[in-house]
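What follows is a single chain, given as structure tokens, in the form predicted in complex with its partner chain.
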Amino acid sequence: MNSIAAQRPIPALMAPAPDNWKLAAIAGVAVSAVAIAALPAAASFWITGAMVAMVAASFVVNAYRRHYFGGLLVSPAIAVLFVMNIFPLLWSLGLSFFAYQSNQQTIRFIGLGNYQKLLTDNLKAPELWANLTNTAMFVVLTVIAQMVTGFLLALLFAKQFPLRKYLLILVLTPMMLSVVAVGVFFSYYYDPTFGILSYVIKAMTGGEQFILMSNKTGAVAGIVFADAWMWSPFVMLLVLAGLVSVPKYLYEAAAIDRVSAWRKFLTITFPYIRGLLMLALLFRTIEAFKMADLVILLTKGGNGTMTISYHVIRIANEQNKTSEGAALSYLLLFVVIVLTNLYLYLANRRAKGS
């Protein structure tokens, strides 16, 4: 089909045509504004919704008539993204400037008050800072543990050996378990009276029951181990995909040139897996930043293991301080965005350099 021949002329701004999205948008904004100002919330909510639907429909008709099929195909995804992600995100950003609690019927604009309180209050700021440093510690430790273990496992499983297939399934199992199951499993694993860890150490030393989780070092080690146990297979899977994609002939050529194993790794293997390693690093860093589940299950945040995510859960969900929780989430989001951009910048610079 000839797309240019099928195109209709664009309607004039004020012409009431179904594909005149500019007019629809102007009318929509005007009607919504009047509705919000004049009608009660329950009615204006539905009127604004209808206006949004009208503008969206005019967009669709416009795209159809002008043959923007690419845009049309993407639009359902964008609509879902907007409804499920972007709108709540903006809504909570708005909320963070108000004094609002979900279990109270009042709301009051306080500007940056929530942020100011979180960052400067002499009771809240030190707590926030302690939780942030704890989180940073968990990010560094869990990600290092997972990357190293996952990488070594991938090197192992890249080779062929008997029962490899079955072992691979076993190694991947932790990743598929529910976090709650893993948390309960490890809380028994570390339990001084019932746990196997205490039992083994006691049998070896003949001394007291071993209490892993009684100090910060032990509690952090326990959580990092559980997290690495669960998520190293994920890193392994990504790295393994990279390893099997390295063409055999490169190794054969290297063998003819009698290249050392280390050099083979550095110049042949590594460039193939670097992208995937970076991806694993990015995924795991973001996930580690949000860690709360294992902490709740294993220590309830005790022994200096309180993370920022758990802190947000407490404030926003348990104590119903919705707007303060939103403000804290945005501080957290800011940190994650800065870190991710820094990481992407470094990754790109490396890619250009090589």
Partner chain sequence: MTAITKLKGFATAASFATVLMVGGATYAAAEEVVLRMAVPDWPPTRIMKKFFDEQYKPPSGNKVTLDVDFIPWPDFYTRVNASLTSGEQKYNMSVSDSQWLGAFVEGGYFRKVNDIIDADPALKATMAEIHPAFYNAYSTYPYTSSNIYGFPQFPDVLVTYARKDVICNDEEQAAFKAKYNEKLPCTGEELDNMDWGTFQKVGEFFMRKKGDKLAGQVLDDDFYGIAYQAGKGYDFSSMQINGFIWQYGANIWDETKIPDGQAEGVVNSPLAVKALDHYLSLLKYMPPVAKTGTMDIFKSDELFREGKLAMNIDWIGLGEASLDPKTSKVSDKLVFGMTPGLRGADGKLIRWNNLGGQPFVLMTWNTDLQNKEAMDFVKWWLSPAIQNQFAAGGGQSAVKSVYTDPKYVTYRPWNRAWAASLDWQKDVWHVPQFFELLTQQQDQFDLAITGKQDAKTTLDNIAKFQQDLLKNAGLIK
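How about the form predicted alone, since we already have the form predicted in complex with its partner chain?
So it's only the chain below, everything else dropped.
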């Protein structure tokens, strides 16, 4: 009986081999969980990192032995993606369940306490909902401005005219600039003392200096204009790609049938650019939810322009409430995911209906 038991093969999952990534993953999760629960933060950090390296090495060995050379070629990119994106994302998610401040060394598990505090605290909830309202306002205004401006620019550059290439490069220039450069440029542009806007309005009206950022309406208009100036070319590029892909023989047939310009747009042009318009709408809506840089550079959140992203920055960096800021960022992520799924549902429903 002993000889039979000795000859019994070990299950593949439990075989201690360098290419057994499943066993390495199970062991890594188990050891990391024990280290996080029982050891100090510094020790558990390095042990968890060693477990991640062990699992990654087992993946590499398994891919090499099974000749998955395609996976080996993309593994450096996956490693960079994990270190730069996935790991910080998971780390911040873990921090949202703890009471931790960056200027203190203590950390304490509180579960959903941060989320409950953000949503129910009588002192913070009104500010939170006001910032969410401002964010929704900026999302609607900036996305509408970018979609309309980008669509009109695409219609313009879809036609051939003199100096078209040079004007196209000029129009695309704002998208190539950094947000900081755009914010600094418009802060000088809106400056009441020597800004171009104030100078022109003062020359036309003969009045005093024009202060655009003196009230909420002007501040919102200034931020929306700056953001649309920078990102309308992105919408233009997507729409322009759809416009140039429309077969010319369709327009020629419509011209023979004397179809009106509006009907040609609805029946020929719009079906080719509808998907790209929806894609641009999705991208720009997600980016608008993260608007904070232009607000910081132009108004610093004053005159009722505080957005939820800027609010997260102030909580996490200025007030050193790291865990609370992480919880708020995940609440924002949840809202964006819900809106994105709603958009995809409506887009798929429209595609099936057509």
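Numbering follows the first chain given and starts at 1. The term rigid core refers to the maximal set of C-alpha atoms that superpose within 1.5 Å between the two forms. No experiment lies behind these values; they were computed from the predicted model shown.
Here residue 116 and residue 276 end up in one rigid part once the change between these two forms is broken into two. A two-part rigid-body description fits the chain between these two forms; in it the smaller part is rotated by 15 degrees against the larger. The two forms line up on their rigid core, and residue 90 then has its Cα shifted by 2.7 Å between these two forms. Look at residue 63: with the core superposed, its C-alpha moves 5.5 Å between these two forms.
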